[in-house]
Amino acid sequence: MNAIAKAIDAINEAFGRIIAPLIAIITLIVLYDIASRFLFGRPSDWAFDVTKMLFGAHFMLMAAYGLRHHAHVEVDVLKRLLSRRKQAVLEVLGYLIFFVPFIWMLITLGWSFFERAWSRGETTYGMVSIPVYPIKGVIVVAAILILLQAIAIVLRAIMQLREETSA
């Protein structure tokens, strides 16, 4: 189980380290749009849509990396008062009760959104019609990465429970 958890961690670590620096590209596009507004008196036709889509994709794809590094919102105030065994039980139950339905919904609805956008050739509005299906596909990819990281967390909690039981 530990090998599986470490492999999942490695996948999300590598993916996060590849995706994280891409915020610089988004920043450059925003700067271009600001300069275009300032220098030419009008924004570019494509920059706002592109930055909105890229930032959404960046945020979603970094979610699993954030979960891996415990950079997510959690009720630590109460959890820290519990023993490690109770924390592990709470993690397993929390992921089974709350996370599984949410991630199931995210994957199934995300796939439906992607499929519909792909089949209809959905694009953004305006002069520059940017395809929407890649961003909707990112929903599914991000959900799978988050699911994998959750599996690693639950596996670690189960290993903790086994250690406490055998000790």
Partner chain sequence: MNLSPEMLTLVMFGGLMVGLFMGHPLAFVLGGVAVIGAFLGLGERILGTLINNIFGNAMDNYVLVAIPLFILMARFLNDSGVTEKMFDAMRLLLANLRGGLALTVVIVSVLLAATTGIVGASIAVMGMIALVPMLKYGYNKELSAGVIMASGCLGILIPPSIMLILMASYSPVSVGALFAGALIPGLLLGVMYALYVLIICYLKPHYGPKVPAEERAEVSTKQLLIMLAKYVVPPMSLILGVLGALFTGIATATEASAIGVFIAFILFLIFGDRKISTCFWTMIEAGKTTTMVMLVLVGATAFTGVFSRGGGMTVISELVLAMPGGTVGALILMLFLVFVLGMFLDWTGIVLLSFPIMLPIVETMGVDMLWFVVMVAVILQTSFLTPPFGYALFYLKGVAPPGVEIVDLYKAVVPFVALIVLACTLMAFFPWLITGLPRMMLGGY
Second form
Amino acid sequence: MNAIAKAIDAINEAFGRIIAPLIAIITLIVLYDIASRFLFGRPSDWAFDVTKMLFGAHFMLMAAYGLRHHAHVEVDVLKRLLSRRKQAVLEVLGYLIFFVPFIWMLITLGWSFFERAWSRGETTYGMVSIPVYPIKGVIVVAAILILLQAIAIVLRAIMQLREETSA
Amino acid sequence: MNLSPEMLTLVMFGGLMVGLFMGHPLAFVLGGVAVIGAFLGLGERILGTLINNIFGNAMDNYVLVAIPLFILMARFLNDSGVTEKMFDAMRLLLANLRGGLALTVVIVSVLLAATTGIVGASIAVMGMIALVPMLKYGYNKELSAGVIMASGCLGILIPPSIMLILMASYSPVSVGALFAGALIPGLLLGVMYALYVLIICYLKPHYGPKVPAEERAEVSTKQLLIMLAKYVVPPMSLILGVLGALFTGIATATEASAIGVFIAFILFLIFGDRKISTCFWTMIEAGKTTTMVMLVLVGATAFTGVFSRGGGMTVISELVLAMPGGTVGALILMLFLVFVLGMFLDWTGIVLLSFPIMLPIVETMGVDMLWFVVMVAVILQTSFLTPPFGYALFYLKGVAPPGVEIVDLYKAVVPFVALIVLACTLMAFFPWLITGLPRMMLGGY
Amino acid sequence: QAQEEWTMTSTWPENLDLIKIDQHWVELVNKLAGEELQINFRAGGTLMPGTEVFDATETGSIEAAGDWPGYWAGLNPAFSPLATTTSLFNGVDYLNWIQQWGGRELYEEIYGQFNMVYLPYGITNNESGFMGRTPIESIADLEGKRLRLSGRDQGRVLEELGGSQVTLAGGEVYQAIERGVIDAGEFSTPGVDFNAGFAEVADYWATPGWHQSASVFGVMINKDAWDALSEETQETLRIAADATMAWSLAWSERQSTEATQKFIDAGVTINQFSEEDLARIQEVTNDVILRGACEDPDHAKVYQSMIAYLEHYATWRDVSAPYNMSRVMDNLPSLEEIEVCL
Ligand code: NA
Ligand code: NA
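Can you swap the form predicted on its own for the form predicted together with its partner chain?
Let's see the whole complex now, leading with the same chain.
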């Protein structure tokens, strides 16, 4: 169990580190767009759409990394008052009641959302046609990474429970 | 199941509260309740709307691109180390004043707020560099903590602010108008905090003693002026660069945020350690903060999509409109609801949950939309401060020295929350405090 | 009581006048077919962002949505001429073509690819044109200007004329003009533009709106929801759509008339492109239409039908001059060249 959790941690650690610098690319594209407007008198015809897509990809694909590092907003003041065993129970329950339906929805509906764009070759409709399916596919990839990280968290909670029971 | 809109409202908000108190990540609670609500309400077929909302509202939204960029800008500014040096210079400048350190906290926080506005970052930074010296010089524990937390929250109100950007994206008011509208209220709060500090330290000198004369004497006046020039100029350049680009119309909010990153990066090159690894970890930290803010938005947009479709919005707006006292009663009730929500939720969730319900009501009543949105922005300051779940409390507790307990922090925020309520009252009676500047700068909004 | 209950939304938010066309149709339907169908209409943006209503109607998570077909051109470029043309159709042309020259069937065919039935129910005639703080008196003035303009063909024409296309969301145009982020911008018809506050920020207005010589609006209906209706109700919905179409044409012309006067009263200077300039724009447009049409067979098919109509109608149109309807156009994109691309 611990090995699985560690492997998942490693995957998301690596993935998050690869994705994080995307923000630098976004900045550079916006700066390029401003520069082309003022210096060359001609706005870029792709920067708007590309910036928006990279932004969507950036925060979605960082979500699992954020979960691994407890970055997401949660209200744990009450939880902290409980015993470690009860905390673990609460953790597992939270994931079962709230996370499971949410991630199921993200993966299944996200997939058909992606599939509709993919099968029709949906593009943006500016001067340049940029394919839309990659950014729609990001939802599914992000959801799978988050699911993996959640599995690691729940596995750790279960290990915690076992320890407490055997102790 | 086909629950009635009234039942759906109860079940969804009930579920939200349960999930919240269980300590489950807010984004997943919101998203999970949305899916459950869809099944209980109108049925599986409306689930598709969730993806449409998540994609359209959160991922495919150009205005929001400013959020990660302002976060990155804040990180670079933080890594440049300018903040700490600026604090030192200001502290020595105000050394002869009772409560001078606390006043320094307010001034530096306002400057920081006008450059960036990541509340967590500015409270953590001020907590680290100001709390220990204040306690060391014998400042009152509650005054010290309170002033750090309340001033740190100004970052979200004084432009540029990612909260205002999000609010603009979910209301008919533009980012520019909202920035202009929130500037005076933000500065007003800063002035009120400063006055409070001066008055209480005048009345109770032991609350904020002067800096010992020996320490002040270590630095000559000339040296001090050089220090000031050197470390107050960088944040000023950032303020001019970002707000200047925005208000002169050279750039949109998103573009201004990229310009801000650029300037902050230059400051990092000048004052920071210039290491590539620092840059890398800055981007990692910015990514974590971004995904934290945006994922709540993802969950909240799913939640409101189902809630609105299931008729919950109508239930709540009918309730509000049935409030005795007409327009004024309804306004007070709505702003009070925002205050109460602030005790439990963070601003992202509150904006996403309350705007779709409240703004149509505000429009029906013919109340100035910009005024209302800025009022909400001011009140949301308290969402960081009010127990049980104020993030400012946790941020400061995280960096506070031993001996500062969470209960001390709870007590510390009381006068400042009162000041925020007082500021809101002022703005209710003098709406031009909000609407005056945007009218002057933009001609209309 | 009502057997069917639909939720319908729109691409337009409450504060944009175009939503009135959707509301007009919904009111008619609820009045005429209320026994069998009640439509619960929600303004754009309240259930989901306007850009997502196509997907939501296709999947059936809402039953219907009012739209402007051009927003979906990224899914099939044929949606673009179904929505508007650059310097080609006027409002009466769309009316003729939809009702009598096979246009309706093409709407049904293209939307049919996405599990939807489409009822075109709104036509607005010529859009305002460019409004801004910089005067544009001729196409020579377009050189080097930054102009907000939507649509790919429109952008290509502008680029040929020397200007650059800036794509902005409709809601951002006002501020972009005010701040000088763009030199000028187009948004909709004078009626809609005035209510969006353009007179407050623009000093100059360049007419006519060649970029969008007329526009079509309609309702997308999920196929399964449509099939669940009786034939009588389906017929009622179609009749309501036709009635709304006639109403919308006159309504928007009335709005534009009143708004034009308001723009003049507000001190906005109107400049009209010369006949030579418009002839040049037509030249460029014809090339751009040919180029775009040939990039996709559906796109070519719609243009083929439209230009065939214009050629067919031209005889009677010219014979009945000066009492004719439609634009008098002698320079059209080559029908033969488009037919090669089918
Ligand atoms: Na700020
Ligand atoms: Na709170």
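Note that the rigid core is defined as the largest set of C-alphas that superpose within 1.5 Å between two forms. Numbering follows the first chain given and starts at 1. Predicted model only: the values in this text are computed from it and were never measured.
Visitor: Is it true that Ile34 shifts between the two forms by 2 Å or more at the Cα, once the core is aligned?
Guide: Yes, the C-alpha position differs by at least 2 Å between the two forms.
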